[in-house]
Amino acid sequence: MNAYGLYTLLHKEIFRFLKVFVQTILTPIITVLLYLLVFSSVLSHHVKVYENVSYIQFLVPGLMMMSIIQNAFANTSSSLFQSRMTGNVVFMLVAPLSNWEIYLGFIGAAIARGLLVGMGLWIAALYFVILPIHNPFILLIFAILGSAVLGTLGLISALWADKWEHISAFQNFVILPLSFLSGVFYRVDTLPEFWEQISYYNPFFYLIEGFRYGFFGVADVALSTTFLIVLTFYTITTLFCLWLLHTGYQLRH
């Protein structure tokens, strides 16, 4: 492995989003805090959650994971597509970097941004509520997996898109609906049976379930099942992304 090349790409990608810290880190935190204020006020007495867990406690992990995955997607999709549009991607392609090293560089930066947004939101949420921590290792694992999965989807969308509208469409019609319909604001077993069953086919639901388990030690789906589904989804998306990079799809032409 070209460790120095990988480090250079990773450093460049992390420095890219840190240069606009207010836009990439602070703004998502403020946006999610507004969700927290509105939904906790409106739904706190109408949504059933776990025993000994208040609704605002239940809500914070879901909002954290939603913010983590949305920002991980935005990081890779915007970076790679912008490089394609400006022609800067050629400098990465002629460098002695394998497809796997390119992938790791982008995904590493997506994970870094996702974790920074998640940690920032957690710190800001301390003003409203103190969360119990059942297992910090599980929290970290699902935060990293969530960032990696959405970072991979961001790369796929950046390779597929022909213009910025395609990136926006992918985010608005795929990422955003799956995020909102994944149990962020409610428990899926409180839904009508049809919609409850539909929710179990949403991979984002399992990301949030696993992340919540790290805080409370309880979930609607067994942790082993949740982890297996998330890992399977990540493996499939990663293999597809690496195949696209290997073929040079929309890169080498």
Given for the second form:
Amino acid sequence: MNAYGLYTLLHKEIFRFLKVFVQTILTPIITVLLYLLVFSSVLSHHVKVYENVSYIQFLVPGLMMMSIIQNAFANTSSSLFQSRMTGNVVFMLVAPLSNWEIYLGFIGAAIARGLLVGMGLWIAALYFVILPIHNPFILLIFAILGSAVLGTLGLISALWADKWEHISAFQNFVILPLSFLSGVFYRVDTLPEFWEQISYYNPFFYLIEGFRYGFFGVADVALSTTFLIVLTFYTITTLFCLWLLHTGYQLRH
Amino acid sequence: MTIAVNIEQVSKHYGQLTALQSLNFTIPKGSFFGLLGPNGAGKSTLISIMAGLVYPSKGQVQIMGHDVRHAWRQARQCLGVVPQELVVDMFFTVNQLLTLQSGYFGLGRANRPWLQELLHVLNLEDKSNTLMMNLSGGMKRRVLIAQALVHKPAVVVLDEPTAGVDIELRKLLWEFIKRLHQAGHTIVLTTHYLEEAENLCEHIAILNQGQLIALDHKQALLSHHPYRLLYLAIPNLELSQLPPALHPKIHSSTTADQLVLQLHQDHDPIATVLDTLRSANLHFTDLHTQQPRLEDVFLSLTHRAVPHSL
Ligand SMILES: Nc1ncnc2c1ncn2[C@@H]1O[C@H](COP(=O)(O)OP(=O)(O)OP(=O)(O)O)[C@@H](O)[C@H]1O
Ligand SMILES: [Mg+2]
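Structure of the form predicted together with the partner chain, please, following the form predicted on its own?
Entire complex below, previous chain first.
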């Protein structure tokens, strides 16, 4: 194992997004604060959530996870795709780094960005609302899993894409709808039966469920089920991503 | 072990196109090896296969005895490739890029002096904190060379390092590469400047359309070439006056007052040629012959010799 190589890649990938932190950390936080402002004032009296939990309290964890998801995806997809396009990905490919090490370097940075955005939001949202914390350990696990899953999807899309349009299509037609329709703004069991059933097939729904559970200690689905589903989804995407790296798909011709 | 790179039955197909066809040769350890060939011959493809950037359709490659596919970690530690294209990470400084590349190879602070030395010998010291995007093409080229050498690889491959590089830098690069060679590195070089290859390389391989068409010591390659050039100074030369028998032998470097003939060592005795000229009433004021240069060998082997038009 090339531990120092992995550390270097991780370091580089974190440095890459920190260098433009206004764009990669600050902007997403501000965007979410705007959502918070608008939705909390419009919807707070119309949406019923858990007992003893105000709508805005309910909303914040959902928005946090949505932001974590989108930023983790953006981080790996843009980094890998950009180096593929400029061709400088070869410097990583000629180095003695295994597929696992490459994978972990990128995913580690996606997790770092996810956690930073999540933390930033949590702090910024303190201005609006104070959230109870039922179990910080569960919060952390789901924040990490959310970042890792989406970081993996980001890598997969960066390998699949042939032009920037493909990345934004993946982002706009897959990631965005799935993250919006995952119960960020409402409890899915308040939806009409059909949409509720559909929601249970959305893996992002479980990320938000688990994350919210970390704050409130209540959820619509049992925590163990949620955890198992997220873990399964993560395993499948990771295996697929590692397999793509192993075949050299779009990297080694 | 005397072999630096072992290329075994390597083929590469891109759909219908055969980029490399059953290549089978070795690059001796410590040699200065020229990999030559016209555009599209497959040089870069072969280099990419050595670096593990392209998978061969058939065959295998070992670098210092390590298989590129199976012992990839060791193979990559032994190889440094300077790519043909100017690919750089625009948003990093020279220093950052070298530190990163060195880190990818598992080398930390202890490698700092070597990176510093690379910056020094490549004349990049005053640019070490400059962003890549603010460097000129020649400077980027030097950074690419430094990047390929961060881990002191036993085998250094340079894919057209002097394309688009000014004379001064070219000299600097050759001095530097010669020093690497003297320090024991195996050097593999591709270039379209055949004079460079002739001056530097001991071993020459010529690829054409994915096939190996020559592989020898430079001297052997040159001496096996059956042609030499005959230079004749003829004031106010009129090519149309030339006897038809000589037309196929006119070399492309012929000028208005110098006739250059390409003569076969065995079939075109100089005496006969001179007699032919004399009988056509052509008088030369000076004459000398020249042994073949690499360029002549190259052109005749790759069938690119263009007959001189009258
Ligand atoms: N990724 C690819 N897909 C399809 N064809 C390719 C690919 N890479 C190279 N080729 C083809 O393989 C052949 C060999 O290309 P290569 O780049 O190895 O030539 P080269 O000898 O390096 O030429 P040059 O002197 O111009 O650099 C060419 O016909 C090229 O078009
Ligand atoms: Mg080439």
